[in-house]
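Take a look at this one chain, the form predicted alone, written out in structure tokens.
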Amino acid sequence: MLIGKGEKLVMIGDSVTDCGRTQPVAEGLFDPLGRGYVTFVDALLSACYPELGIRVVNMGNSGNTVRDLQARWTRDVLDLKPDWLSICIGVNDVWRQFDIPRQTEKHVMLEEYAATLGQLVSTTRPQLKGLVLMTPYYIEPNRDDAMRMRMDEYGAAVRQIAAAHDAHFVDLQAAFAPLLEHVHSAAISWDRIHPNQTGHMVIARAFLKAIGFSWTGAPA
């Protein structure tokens, strides 16, 4: 497993990461990490690798775009001094182009998205032991759907940024594909963005696979 003993993992993103987490910094007592994949990641790391004492911090904020991440980056990432960082952003950057098409000032187009995310990654990567970049997604199997097509373009940008900066890449759109072969998207998410517990476990599983997680823990 790639994350080492006593290391801190900060997971930042939008509502999919937030999931009702404690503000301002989600770590500590009384279930602070919310109801989503961050809690699953923390629980599985704690259960399978108790000897490592890995710290997981949830810094997701509902409604965020990459612009919002940039505005709070110093406070919510750099000041926390993570060893590992996970970024999952882009859903709202795309979604606002479809649900409020006339409010163009709230649209984060692909060029801006890639440039902003790339800048955050390039300036932060040297301070980290490890970085995980997860794609935005749309829980829709039809690749010709307009929003799915746009989301795939943003996912491709994340892949390029990960390759350029020695980051672990997690394709969440691909992670949902096997599930969608057997169940309708409505059984996973009412709006095809905010998943139920099954969907959050898909995200957690994809993240954990990227960091070399094993159900049996560290080798004896």
Second form
Number of protein chains: 8
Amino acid sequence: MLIGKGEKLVMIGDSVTDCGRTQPVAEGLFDPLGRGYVTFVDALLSACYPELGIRVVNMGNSGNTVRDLQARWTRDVLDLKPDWLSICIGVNDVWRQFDIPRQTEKHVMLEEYAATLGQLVSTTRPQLKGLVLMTPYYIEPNRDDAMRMRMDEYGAAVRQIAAAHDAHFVDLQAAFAPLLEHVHSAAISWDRIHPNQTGHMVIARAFLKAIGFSWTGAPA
Amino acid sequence: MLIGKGEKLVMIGDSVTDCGRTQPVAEGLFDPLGRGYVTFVDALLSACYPELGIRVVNMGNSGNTVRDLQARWTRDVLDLKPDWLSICIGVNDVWRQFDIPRQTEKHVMLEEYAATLGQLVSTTRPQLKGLVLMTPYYIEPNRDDAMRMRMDEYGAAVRQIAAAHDAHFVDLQAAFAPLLEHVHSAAISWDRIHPNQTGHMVIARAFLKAIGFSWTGAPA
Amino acid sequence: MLIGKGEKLVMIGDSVTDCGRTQPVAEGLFDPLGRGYVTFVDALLSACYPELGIRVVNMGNSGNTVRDLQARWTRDVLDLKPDWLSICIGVNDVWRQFDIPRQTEKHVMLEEYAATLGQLVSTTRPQLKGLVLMTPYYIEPNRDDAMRMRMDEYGAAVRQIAAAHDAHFVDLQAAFAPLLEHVHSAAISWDRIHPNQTGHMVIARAFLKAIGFSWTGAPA
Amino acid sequence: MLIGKGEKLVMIGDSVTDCGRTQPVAEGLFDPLGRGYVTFVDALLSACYPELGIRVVNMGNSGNTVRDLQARWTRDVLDLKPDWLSICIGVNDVWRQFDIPRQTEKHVMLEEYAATLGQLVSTTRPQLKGLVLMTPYYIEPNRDDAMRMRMDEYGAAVRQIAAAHDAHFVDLQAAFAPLLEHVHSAAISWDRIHPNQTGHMVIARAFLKAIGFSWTGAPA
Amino acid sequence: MLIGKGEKLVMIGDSVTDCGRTQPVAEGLFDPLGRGYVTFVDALLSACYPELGIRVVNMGNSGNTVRDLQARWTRDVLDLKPDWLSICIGVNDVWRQFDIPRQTEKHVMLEEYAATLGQLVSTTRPQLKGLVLMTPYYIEPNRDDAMRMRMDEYGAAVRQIAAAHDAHFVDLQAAFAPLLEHVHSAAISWDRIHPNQTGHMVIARAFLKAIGFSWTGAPA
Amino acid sequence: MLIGKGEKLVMIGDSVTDCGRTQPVAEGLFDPLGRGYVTFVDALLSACYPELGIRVVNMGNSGNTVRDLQARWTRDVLDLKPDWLSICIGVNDVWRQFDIPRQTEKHVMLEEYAATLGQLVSTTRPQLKGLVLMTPYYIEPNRDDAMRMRMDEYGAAVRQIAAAHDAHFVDLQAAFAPLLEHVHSAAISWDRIHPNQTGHMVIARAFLKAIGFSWTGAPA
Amino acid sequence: MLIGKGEKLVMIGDSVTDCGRTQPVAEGLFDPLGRGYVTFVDALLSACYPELGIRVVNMGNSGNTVRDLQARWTRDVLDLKPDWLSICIGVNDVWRQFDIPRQTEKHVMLEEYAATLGQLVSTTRPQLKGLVLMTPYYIEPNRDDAMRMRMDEYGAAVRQIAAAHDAHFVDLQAAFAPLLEHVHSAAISWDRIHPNQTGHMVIARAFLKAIGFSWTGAPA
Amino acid sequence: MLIGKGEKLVMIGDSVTDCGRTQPVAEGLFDPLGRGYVTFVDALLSACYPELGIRVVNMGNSGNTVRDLQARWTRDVLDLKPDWLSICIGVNDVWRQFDIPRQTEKHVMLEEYAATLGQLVSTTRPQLKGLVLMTPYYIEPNRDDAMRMRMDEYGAAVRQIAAAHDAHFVDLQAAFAPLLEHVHSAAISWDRIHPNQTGHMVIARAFLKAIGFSWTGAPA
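Return the structure block for the form predicted together with a further copy of the same chain; the form predicted alone was the one displayed.
Everything in the complex follows now, all chains and molecules, and the chain you saw is the first one.
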């Protein structure tokens, strides 16, 4: 288990991360972390590693692109002084290209996406004990779907940035693949982006695998 | 224009038809027909053919399968004594097979679908001046998608029933195809079933084409 | 079809245009254009001309007179950089003279109306590819009704301004006339201003006719 | 003043009478009589004739035609054992012919109207100390308007029934005429049926005039 | 009738005047004047004197004392440029002495009351065509009740100020007296301050009497 | 202290007792006893005599007269098998005679009041360990006020019934007297019936005094 | 993994199970299983064993004791024809003895509890492929706390019933113990019964351990 | 009775004091003091000592620690110029150490607590006629519970500060002890902090005892 005793993990992203979390900073009493993977991560860490007392903070904001992350980075990441940071961004950067194709000013194209994410990562990495980068995804098994193809390109950019900056890489698109062998995407998500609780557990599990989590807790 | 002066058109179906219509019978004051294709059909008929005074009644109910139509057929169709009837059913019959695959008791399989719809049509057709059957659809251009394939089978059943009972046939799956050449399905519908207003206009236009509607109204 | 590929059409006006549109700028996801003619225009353009990808933006504000348009012109028209602009204003300028006759400070008299609208048009026209001016109207067939008479005078002013500035002119009062030959105004509007969906389709159709729209889309 | 000490006056009708009155029987504490002419009648009677202690009961129901009155006559009139009764019905009987012209089953034509009202009056009159019949009206000065013409016919029927059964007759259409010489109908009512408070005072005043009310109360 | 054609009457006061009026300035469409005497005054003036077109504006604010009037006098009276002004203040000045006797900082004692009201009146009177001063009141017939006694003192102060500044004086305490000969105060008001609609008609009638109102309108 | 260990005290009455209690039976978790004297009684008994574990049940219903108590006596008193019962009824029996004087069918006159209460008491007393009868009251120090006089008559009837059936008698009218020597009734109650928390404490204290309550709890 | 392909697991209990689940039967779309351990169980089973398609149904009802389970057993368990059943009941049976000690009729004492649960289990077990019995618990580490002691007795009864009827036994009290070595009970639950998401994961984990669940899914 | 005629008592604290009080300053009409001990104190003082007219002001704010009191001390205490002041703070200072143990920045440790409270007391005491310091408490009889132990340390600090500054000391932890001999803490409070009305009466009684209150009022 890579995260250490009393360390703080901030998880930032878009609506997939947000899931109705408490504003402005989601941590603490009354289950403020929203109904998504962040709550699963926190509950599993606390239930399996009670001796570690890891702090989990949800800073996801619905609708965000990497542009929005950049705009709130100081207040919502740096000022919180995380030990660990996870970033899951890019879904909206791509989606807007397909659901509002006429409004090009709201599209974050690949070059801008990669440059912005890279810049955020490179300046922040030195202050972190650990960093996890999760890819955007599209719960669509057809690799020829135009939006899936685009999403895969953004995922590839995340992989490169992770490799370049000593970050743990989580391929969420790949994490959904086994599930899609057994059920249609309609059973996980009505819009192929926002998953049900099963889909959020897929995300949580992929994240936890990357940080060396064990279901049975720490070895004695 | 096939529908005549003062005739009543009842449009029945599921949520695509319902769209927030007034209960129990949607006709009359205060725009009760919902925010979907039925309102478009009514507004276009009234604006282009004011001399005909055609009555449009929306009897769609969200979530309905053909089983549900059968259960409410007497009260919601026969008792209203329509001159014209349009039926658009099947989306949920198929969808439930994919979004809740474990709950098989809620799946209406093809054989039951075709038999039930056929029985409703055959007993009702003699009392109607005109009947329009619209296919279910899935706003997914990939013909290999499992749910699209299934939906196509249901659409084929509708085509057969229409042919057998002197009904006008409207292929909604085909109606969406030109649009999907220019935009991704995400631009029309988040779940590939419930369209935005543009998608509802596609449905309305396909329906109106089938009944000989002219944008410029009746010839002088 | 006069509006070209990817061009942006801004439609500004009062409550007839507004119809519950999203604030501050209505364009994009989740059908933000309100329940009126703007949605009809957008849905018909998108359904019939999917290859054009025309952007439709609703900037109507309930209760507005031409004074209010002037006050928000920079932010709500110029800053949006439209290619095409449609203006439908004047109903409230006249109506207030009749429904609150004692509060003369809220009446926008003909001279002020024509001067203000003319000034907005003359300074904006050079930046536009196309401009559409729609008349105010009163859904009252009696030409001797005092408010109808006044509305006709404002409509005549719009006609003059359109002619002077190379704008497409849409006579909405005339557009309602055929409908009123078949139904009483009470069947279209309770207050003879705010139409039902049929009346909004009458407006949309008059607008679309002015810009060369074809129900069957672009010629092959 | 015709109504005597401690007598009960029941006022029945449609939405013009209802005005948000308390259900099922509107009398008593907390101003239950709605925001219309019934409250004005009650307040004026109580303020000017405190020594009489007249009971005023509002039994108007929005949307009612004379058919609806007939259906609830026993419970809503006879069971209350009024000394005086006022009836103001017919607006919806006529209006539906014009605002939903296609739904003819909801039209109460003149013959049925007169017959039903006549029957209610003839059987009830013997049990009453006094009866007041008020005409329906349309706040439209143009006598050639189709709906105004029809409303005038219904008013004429009320006049005949009043004459035939010893009822006080109140011509509300006539009562609005002086006001319309000074203001447009738009200043009194947006739909030419539901008046503002000024219009309700016109109704109350016409009613009170018919029963011998004096603004200065009873003579010493 | 003292108020002339097209003149504006502003009525200011506390909750008895306010009665749910529209903020910030109550005049115009949709019956904005609240459910109290101001609406009665307006409806009676408009119904009986339609040819005068008098403007009635309700500027009452719930909970106000004369201190509060002073604080908002410029914005809420002078800026509106009334021709006629009516003031009904003092209820809360007295009431707070009795319902929160410990919080003496909220009591407006007689000397302050008279001085403040006198100052407002003396500086404003020259700009008015007419001024009406109405007394505070307590719907309690027992002249020995401590709060009634105090209220009477404030009423006497109003009378003096009216006499000194050429204002019409309305003794509301006296206006309620005839009603209280026939019913208990509980039948008019639960707290002996806020009257029901009958009580508001008593106030309206007393006011109208002071300005020469006639129920039958202007003499021919 | 007369009430014994584990005994159940049911308190029945009108809105003074009800105070927003939980329906249908108010006892137990989450402070269900309402914001009035019943909560004070319960809290004081539990805090001062924790060893007794007395059950307090609030069965007050707003608006009730003794007629209403009679109608629900079996379900709301007898079926609960109380050891002790307190009754506080009569306020509405009297009040309706004054606030809706015209609606005589809602007045419960003295004879009926005394007979009904007497009958309930006489049949129930044998099944009780103790019974407390509290008088209705009117927080009005003027004994010549008509409603106060009537209330005193009803209070006298309660005193007689208590004497005749071995009940503890609580004179609530007398209990309020000392308070009214120091503050006006307006400081306790806006309508002279529904007291603020101070007034409810006056009631609770009078009740507790009757049953031998000691602020310092049971003697050692 | 003991539960097999396509089998149905019904989980019944009180508010700890309910957690806002959908009524009347919680299964299927839109995450209907509530915010507690049932959702965790379902999400983990579906994410880790997608090939099994296990159906999870939440039938918990807030406030239930074993008496309530008995009353709804046929409709809520037997009629659903589960393959597997889990029961978690007893918290309220004990809690009511401590939070409303005076209302003994709401206490389900140990003998009744054991007899009722035993009867339900013995008659149902034959129809099940598997049964899981979970103990009630009190998140209080002090074994001398009166309520904890009582809860332990009920837990012991569950253990005996499980042993007697071939059920899997889950000791939830024991499951919370490791967590309480590191945090105070206040960090898991405000009332020591309803856990936060971490506590629910503790329950889910204990349940899953009993049925042979593996975090890494089925062995290849 | 130590508090004198017309003196003002301000009671400040956290949610135990707040209980839904009116913001920003809770005093006066409509029972603004919340549903807790402050209302009980006020009602008992007013009912038993009506001649004193003591002013009670609730300034509790939910969630407050002593840090929060310090931040709002000037506005919420000094500016109100109290004669008497009661402070009940510390519950949250301790609780946060146990319910969000990971968020150490929200813990107010003993040293800071004592220093801050001491500073507030020492600077304010000279301006007061009397000061009452109440301890924080934990309704948990087990003295070995970690949170109870910590709370006892904070209570000891309060005792020292009271002794050092001539303040009346109220040991609320001790006040709850007799009650806990008869009922489990679950009968008073679900979270062992927020008491039901019985628990609030325990607090009110302990406070009143400290200031020489007598249930029978002032001696004659």
